[in-house]
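First comes one chain, alone, set out as structure tokens in the form predicted on its own.
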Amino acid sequence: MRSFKTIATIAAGAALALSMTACSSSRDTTTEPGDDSSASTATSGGDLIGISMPTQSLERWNKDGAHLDDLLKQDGYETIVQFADNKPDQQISQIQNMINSGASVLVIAAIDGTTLSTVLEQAASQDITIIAYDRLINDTENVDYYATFDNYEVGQLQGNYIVDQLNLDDPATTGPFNLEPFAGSPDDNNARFFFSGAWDVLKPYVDSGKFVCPSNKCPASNDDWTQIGIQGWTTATAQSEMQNRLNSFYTGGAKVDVVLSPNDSLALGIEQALDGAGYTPGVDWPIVTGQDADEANVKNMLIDKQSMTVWKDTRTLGDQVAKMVDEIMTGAEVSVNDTETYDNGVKVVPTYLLPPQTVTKDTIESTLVQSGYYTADQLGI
């Protein structure tokens, strides 16, 4: 049974990096040296839109700001796109150059969703529109709208689909299986809704001792998801963690059999470490989950490194997003789909959610590679 309700994240078609660049027009958008922020503007008149995203460290990121910005240029709008290192004080600072170079309106990925609000009251004092970019902006009145992908959701394909591949459901199959489980970064407010679609289904296994957790990281509750957080996303930490699991709890030939990895970004470092511990494709190698179809991960799953991935096609995010900032440029009726949901500790803020999709090996091509956002070169198939 859920313990959440249904809560709502890959770009394409872009290109990976922004040009920093300042047009004729009479706005100022240059960036900090030294940060990871790019920023652009269209050449053309129009109403300013200011793009906050978290990095440039990140495949993902670099695709939705650069979906973003070109789909708002087309609309006639001028465009000042940051990124911000995974810093919150940088994101604050370029939300602040943002509010003093005129944006209409800024469409916001927050770092850390609860340490905005001051920044956002400076926002809401000059009648500026915010939309929540695939990630709520917690503890404010001042965020407008919301737009992402069904994030329980995800975590739910990720737990089926773990559930399906080893026949849980089968009173024949008893276990028990060694289940190694991580969660994102504790920050980010998505995360406990992946962790917490994943945990309501496979937790009632552990409990009934079909998993079993060698590492004794099986929370307790979906409460208790940030003990097994991974800070930013960070591959590098993910496969350090890994690699401390394998060392100290597999030992005289014991194995992992199931890693949730509530993303790519850590199920690479993940994969990394069972590499270096030996683990073989086709032999021993454990089910590991994804998600944002990363191409690094996409070409893991083509040679048995990685089991699954949820797709959610950020392009359709972007595609929504420019739709509302038009609508809201406009004075027309912004586009939700969900008024109950999201609360953010202060307010319920109108969303729009959007469906995830979950990628295997067998369906890539199908899904991935039809609809264009890679090509059969780039997979190497």
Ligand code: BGC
The other form holds:
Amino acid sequence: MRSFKTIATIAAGAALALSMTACSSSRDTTTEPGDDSSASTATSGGDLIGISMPTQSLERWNKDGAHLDDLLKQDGYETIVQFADNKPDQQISQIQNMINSGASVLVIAAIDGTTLSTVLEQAASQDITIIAYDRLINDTENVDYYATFDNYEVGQLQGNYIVDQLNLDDPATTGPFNLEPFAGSPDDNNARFFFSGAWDVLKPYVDSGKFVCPSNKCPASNDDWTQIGIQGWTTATAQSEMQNRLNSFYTGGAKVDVVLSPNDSLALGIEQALDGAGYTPGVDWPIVTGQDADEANVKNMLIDKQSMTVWKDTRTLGDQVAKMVDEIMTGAEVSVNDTETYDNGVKVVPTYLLPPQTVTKDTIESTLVQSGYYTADQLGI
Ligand code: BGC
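Okay, that is the form predicted on its own; can I get the form predicted in complex with this ligand now?
The complete assembly is shown below, putting the previous chain first.
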């Protein structure tokens, strides 16, 4: 563990941090949603790590931000943690603040990676190391490392779960089953990987006729996923899209059998729409997939409104990124385990990939609870 180093210029940074927001330590600033901190004067501190998260409106990013912040502080670093309310401009100005505050490393979970080129150029000109967190940042050479869960595998787990549940590989299973696919936010690079992973599994069954798509929203190829993407990953948009599909294409007794949802925030909206349309868990409720093991969704799994979630233990991602930060700061070799997959359009970014995991109602206890991710009390079990 590193010892805490006092930085000569801390006073300037501390003054800045205090002016940004109420905070608990000299340069530890955690902003609230919508808080758009203004730029600051430069300092030359060497142990400051900036953590830029997309939003506090989704449970996972709060957990990600808090955990990484804790680890880095335990390692003796100062931190700035900011959440950008899903607004790319706000994220740019927050990163600008971190650069001006003298950050040595920036850990960024981008809202729209393509908007960050200019600010990252500025960071690179000041020798700041950039780690893309969870989401790759495209179209820039100024991203040094990437740490994430295997995004393609997330989609594969969702697709394989559906195939297994419906026993689609059994020649006796002919269906056809009504499938409604959704995809994530078109500006999020991960969404493409999630969809490709799932569609590589599911599309053959669309082609063979075991699946039909009453709404006609089954993309002809993996590249067409953006047409079913839900901008900003919002629950409300997913809900209204599902309501539209149900109202328009499921009249006269037709029922949806499967909803491919890439994550839990969308699944929640889809489940609300199913509720509103009179579907009953255990009777005619369709298979609904998800990702993130958000509390509300895990609770829905317990009452059979969601079939599975792909759990990405954000603590392990935080652990890995804190390790990479420390390796960068101490001049050690930075641990990566994939140097081929993640081409950001300019270069292949050295990546550390973590394995995602399927969780179903039957494994909530043995995974989420036993690992301490949730207490049984929290989940009401
Ligand atoms: C993350 C998912 C998350 C989604 C919405 C993606 O980039 O990998 O875990 O559900 O963003 O925030």
